[in-house]
Amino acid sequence: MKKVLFVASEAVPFIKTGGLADVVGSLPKCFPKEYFDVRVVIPKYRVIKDEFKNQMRYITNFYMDLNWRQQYVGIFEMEYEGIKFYFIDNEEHFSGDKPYAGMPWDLEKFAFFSKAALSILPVIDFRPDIIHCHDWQTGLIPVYLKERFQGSDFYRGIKSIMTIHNLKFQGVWDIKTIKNISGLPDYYFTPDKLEFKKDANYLKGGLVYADAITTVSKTYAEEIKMPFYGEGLDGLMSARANDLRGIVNGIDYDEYNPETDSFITKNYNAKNFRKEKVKNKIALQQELGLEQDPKAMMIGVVSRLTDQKGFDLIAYVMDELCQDNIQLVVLGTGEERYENMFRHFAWKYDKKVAACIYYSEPMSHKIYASADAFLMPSLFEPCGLSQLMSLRYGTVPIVRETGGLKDTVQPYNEYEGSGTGFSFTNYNAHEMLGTIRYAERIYYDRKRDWNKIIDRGMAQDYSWNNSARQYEELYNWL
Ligand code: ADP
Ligand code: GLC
């Protein structure tokens, strides 16, 4: 029996700000129970819903020193869909109204969390063979593991994996502060370890000290060895190329299933979508005050509103796009300029554009089910889950060919009759607009071909089936 501990800053259904939570919440369920005991540790944020907090069982508490301070570590536990979750409790660190407070506040929070995740192991009597760390928030775990924990018998031989979900976020601050917060000695703050352009970098620590590194698509694993995508760590990624693999994400096929989804107006499947799917669109047009026209091509966007996702391309051609016979439904929160841009266009073209500037799980499902196409013109995209959800719901992705978008959406080829979506290469607004307009032409003029694109998209398997096997292989190899 292999024992694996996932450590991350978010996991569905407890807390989610993006795709990381989907992955950490759904992947652990996909390993065969006879061979793998996979458990998960996340912070016990105050903002986790009471519905869950009430089900957590208090285990114990102790005090842990983090540099010069003794800090309280409470441990709670809960089983969810067959997986054991542990929650680290500390009022000072986790009582904010959001999981992240930004820099520098998150630095101490996640140094504490990382050290606590290691410290609780003897207490909960779980000695993992592998600690699987996710993103910069857990970057110090491989470092602490090597630095102090492996001196004791309990921890000796535990391996660590660092998975990069987004290289953009690294946890960087000046060396003096991080030395003080982490309690790590001078030895670790050199350019071959945590030092990064004269500062200190949590994620870099993880990438240097982890036994293996993964990221969430094959293409992104290649891209991050190059300066454009490497965020200053391309040299390190190249140096560790032999220990770096790209394993594409999956999604939870039970959670995202148009046949059983209780958030959507009309359930449908790969056989009857031609007749049934449109009923969702009509209902959403009504709900959002758009023109009620079953034929109008609806384009959906569900996203964090940040630069990463290519919103400056959309901003650039938004007026032009709105001259077309399309509807645009946006669900997202994030940078104010993008929130306001969509609010503005929803006001200007009120029958064509709907701006839902909030976070809502049910609304996201409605959009995946209702839209005809899904737009994701990302500047970079480690994997992307929204396009996978779209494929699952028979909604045709229009994407830029980067990272996981390139690996999961095959461009439509009208001559061969192949492909599951539409894509463009360069980060250029008119290239995007040209691709959207090409999709419009197929949608309006060649509906049978359009429906065949949907057939092929819905036939893809982006459940965790394949990718979980690749993680198993990695665990076994380690
Ligand atoms: P990222 O992790 O970079 O944000 P992904 O495509 O991997 O991008 O995952 C985004 C996840 O967050 C998807 O599950 C998507 O449906 C969800 N999501 C993003 N914004 C919202 C929102 N405003 N309301 C509901 N779900 C959202
Ligand atoms: C990150 C990436 C996204 C990926 C997700 C889950 O948030 O931005 O592309 O799908 O992590 O791995």
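Each form is matched to the other, and the largest set of C-alpha atoms that superpose within 1.5 Å is called the rigid core. Numbering follows the first chain given and starts at 1. Note that this is a predicted model, so its numbers are computed, not measured. What changes on going to the form predicted on its own:
K352: CA moves 2 Å or more between the two forms after rigid-core fitting.
Once the cores line up, the CA of L288 ends up 2 angstroms or more apart between the two forms.
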The other form holds:
Amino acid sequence: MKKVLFVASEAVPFIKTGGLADVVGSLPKCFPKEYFDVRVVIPKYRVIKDEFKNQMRYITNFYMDLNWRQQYVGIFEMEYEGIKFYFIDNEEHFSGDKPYAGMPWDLEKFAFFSKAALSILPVIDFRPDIIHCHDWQTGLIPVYLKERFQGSDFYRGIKSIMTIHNLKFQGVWDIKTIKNISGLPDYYFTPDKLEFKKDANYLKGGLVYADAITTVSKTYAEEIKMPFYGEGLDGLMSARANDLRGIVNGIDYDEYNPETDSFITKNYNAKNFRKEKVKNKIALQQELGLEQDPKAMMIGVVSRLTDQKGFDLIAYVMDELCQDNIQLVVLGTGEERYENMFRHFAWKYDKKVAACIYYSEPMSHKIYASADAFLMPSLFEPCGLSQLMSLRYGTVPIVRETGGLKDTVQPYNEYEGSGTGFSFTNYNAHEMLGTIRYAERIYYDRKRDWNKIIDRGMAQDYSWNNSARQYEELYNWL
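Could you output the structure for the form predicted on its own, given that the previous block was the form predicted together with adenosine-5'-diphosphate?
What comes next is one chain alone, with no partners or other molecules.
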């Protein structure tokens, strides 16, 4: 029986700000119970819903020294969908209105959390073979494991894995402060360890000391060895290339299922989408005040409205795109200039463009189910989940070939009759527009070919089970 402990700053259904929470909440239940005992540790935030807090069982508490003072560590546990979750309680660190407060507060909060996650193990009587750490918030765990805890028999030989969900966020601050917070000696603050451009870097510490490193797609694992994507750590990623692998995230196939989805107007599946899917489009056109035309090609966008997601490309050709016979439905919030750009075009072309500048889970499902194509022209995309949801709903992705988008969307080839979507290579607005127009041509003039792209897309398996098999292999290799 292999024992694995996931440690992260968020997990569905308890607390979620992004894709990280989906991974930590969904992946553990996909391992075969007879071979793997997988448990999860997250902070007990005040903002976790009461319905969950009321089910938590208090185990015990103790005091731990950090930052030259004794700090309270409470331990709660609860079982959810067959997985044991532990919650680390400390009012000073976790009582804010949201899980992250920004720097430098989060540095002390997650140094405390990392040390506490290791310290509770003998108390809860769980000795994992592998501690699987996620993102910079848990970067100090592999460091503490080697520095502080290896000396005792209980911890000796525990292996650690560091998973990078987005290399952009690293937990960087000045050395003096981090030395102070973490209690780590000078020895750790050199360029081959935590030092980073004269500051200190939590994530880098985790990447130096972890026994293995993963990231969330094969292409991203290659890209982060290059300066453009490497965020200053490309040298380290190249040096650790033998310990680095890319495993694509999955999505929850029960939650994202056009056949049973309660948010959408008309359920459908891979067999009957030719007749039934369009009913969702008509309903959404009605709801959003667009021209009601079942034949018009609807392009969906569900995203944070930021530079990373390629919205400068869309802004550049938006007027041209709106001359085409298409409709565009956008859902999301983000940088003000993109929010206002979409509001402007929704006013200018009110029958063609709908701008939903907010976030809503039901609306996102409606867009996946209603749109004919889904646009994702990201500058970089470690994994990306929206394109996986699109494939699941028979909505054809149009993506830039980067990171997980390149790994999961196979470009359409009209001569071979292959492919599950459309893609372009360079980060260039007119190359993107050319690809959108090529997709329009297939949609309007070669409907049978378009439907076959959907057939192939809906036949893909990007459920968590797929990812879990690859993690199992990694755990066994370690």
